[in-house]
Amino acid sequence: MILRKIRSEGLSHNSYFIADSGDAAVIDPRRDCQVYLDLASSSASRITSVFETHRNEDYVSGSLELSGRTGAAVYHGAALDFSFGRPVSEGDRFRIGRLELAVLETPGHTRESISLVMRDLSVSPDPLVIFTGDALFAGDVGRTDLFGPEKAEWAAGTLYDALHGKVLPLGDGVIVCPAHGAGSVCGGEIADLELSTIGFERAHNPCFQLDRESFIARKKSEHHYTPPYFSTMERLNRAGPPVISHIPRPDPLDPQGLEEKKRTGAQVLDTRSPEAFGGGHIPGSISLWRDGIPSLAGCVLSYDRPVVIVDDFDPRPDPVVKRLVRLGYDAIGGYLAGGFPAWSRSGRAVGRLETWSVATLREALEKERFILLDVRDQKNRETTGFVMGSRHIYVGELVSRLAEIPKDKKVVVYCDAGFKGSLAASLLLAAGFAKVANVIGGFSGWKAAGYPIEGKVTG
């Protein structure tokens, strides 16, 4: 038997591979599947199954890929129409060599959302490992706030009963292995763990501590950030994402040719440091770091306009464009050779943004007038404080709302350590405001420097 987790960098999201005497499948797969092919050839195994334990939200799925490069059939949870696969209800059972998957109907996090209890039978009909997707993560367990507020107290009282009638019944000792991992947008308080059985998060996960009027009150009473590009991942999950094959090699851009792309509507993606784009960027660039493209560039990005993407001299960008692929951003414009340099060599137009340090912003608030924009998550700004007379907005909510925010004003930004808030700087400027700056360091440098911290502080 063999069982491998697959993370995806930066989406905190894993999938499974599970082979037994040539036989193998694959639990919710990412969008670029040749880890999966790889796997299958290094153990001699052919994929003929691949299931989805619901419609994802936060990344787009690879079951139609790998579907169509290896034969395999695609399931789902019956309790919503795909526009591919083949629905599985509760009980269905699927054989993978001497292993058993069975389906269990967990909904709450979304209608459908089914998950795969895994037996070894050429051991025992004992249930070893179960494949939780977004119902149940190690410490936490599923959003249910996707169905709006008026099915709230449904989704969570679903939820409860599929968990406490069907999955803890199966053993402590059974191994759970959901779809997400610490950092995940679909939970809110996900532990890092490698792994976890039953029994751990039957005595250590607070939402395991309740009763049932008390699990839904606290699933109601939750507040998660629902990204503008879920919406996009529902719909194409659902219908099913185009099949590209392998991941797009974009062309190498000169200024010139880069400088036509921008023109004719191109996005031009700074992949920097914040201090590299405050020294100097494309005039209209967004400043978003390779790590926080997973979760944020669907907030800040357009699905219809091309990426073109800009970096130090001249790296690789397949890093770069594997992450918005898994977002379903399949039109890459190219990337400039050379990097920012070359294009500051060509003696074309360089953008700046001021920089300050916490020293610098601790001197202005007491001489200055400005406003000061703190774009860090909700929950961080509530369990940690924040810098006296800020406002806040989100970052990934900051395009929808910079009506909010007066022009004729310099905008002094702040996040945790900087990488936000240089792109809450970049959207603003991109935007037309003239006089912004961004806080190196951000309020964990703040705080390191001992200045005064307001709010209510919890942890």
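Can you return the structure of this protein in the form predicted in complex with another copy of the chain rather than the form predicted on its own?
If you are looking for partners or other molecules, they are not here, because only the chain is given.
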């Protein structure tokens, strides 16, 4: 038996490769599917089945891509009418060598969510592993708000029933392999565990310490963002995303080439650090660090315009392109060869963004007048508190709420550590705000420095 977890950085997405006796399956593959082909080669097996635990809303599914390279069949939960693949239902069983995967319908996160129970029939007919998709994570369960508020109660109850009625009874000794690790947009409280078991979750997952009513209440009270790109992902993943065959290799651009791309509609994505963006940037560019792409690009980049990448000297566009393509941004317009220094060396106009340390903020609060904007997500603000006097707009909603901020005032932005703040500040600059600053170190630095905190939820 071979079982490998494949982590996709930034997305906190896990896919799984299992193989036995020359046969292999992949669960929830990502779009850049070379990794599965390599595992198949090294294990002398042939990928014959691809399973999707649910229609993902946070990345483009790699099922068609992988099926195109291998001829594997694609399987989905039957409760959604996909335009490709084959429906599977409760109790369907699949053999991968001596392994068996059995379908458990575990709706709640989405209607067609399934879990897959793996047995090694060469050892025992009892289950050994469960692939839970977005139904159950280490320390959390899937979000149930995607059906809208009117169905929130039904969705939460449905998930409760599936978990308690089907998953927990499998037994404490069953290993849990979820589709996401800590940091995913698909569950707010996912623990930073490499591995878990039903027994461990039963004892320690807060969601399992509640009765049905309390569970539903908890789920209904959760706040999740639904970024605009979710709808694009859902549409693509239902219809079958375009097969690209290769992750594109972005063309190098010189400053003139980049300028032309920009003139003809390209979005300039600056993947450098907040400090570097502060010290100098291409006017109009969007500041979004590499590992923020999976969770935030979908909130701020358009699908209709090509993306041009600006990195530091010694640019590494390939990991950026990979992250973009996983989200369906297939139109990559190139990257600035030589990185930002090539731009400044060309004598072109350079933008700057004030960077404030937390000490600067502290002093300024007593002396200056400005709008202090907290762009962290709401839960973070609620649970850890905030800087006195700060207004709150989540960075993912900033573009649609710009009108709430007066353009003639100085705006100082902070987030957790300075990265999302740089994104927010770049959006403000691009929208014509003239006086903007970003607090590097963010709320983490503020707190570590021992400065006063407001509104913290006790306990």
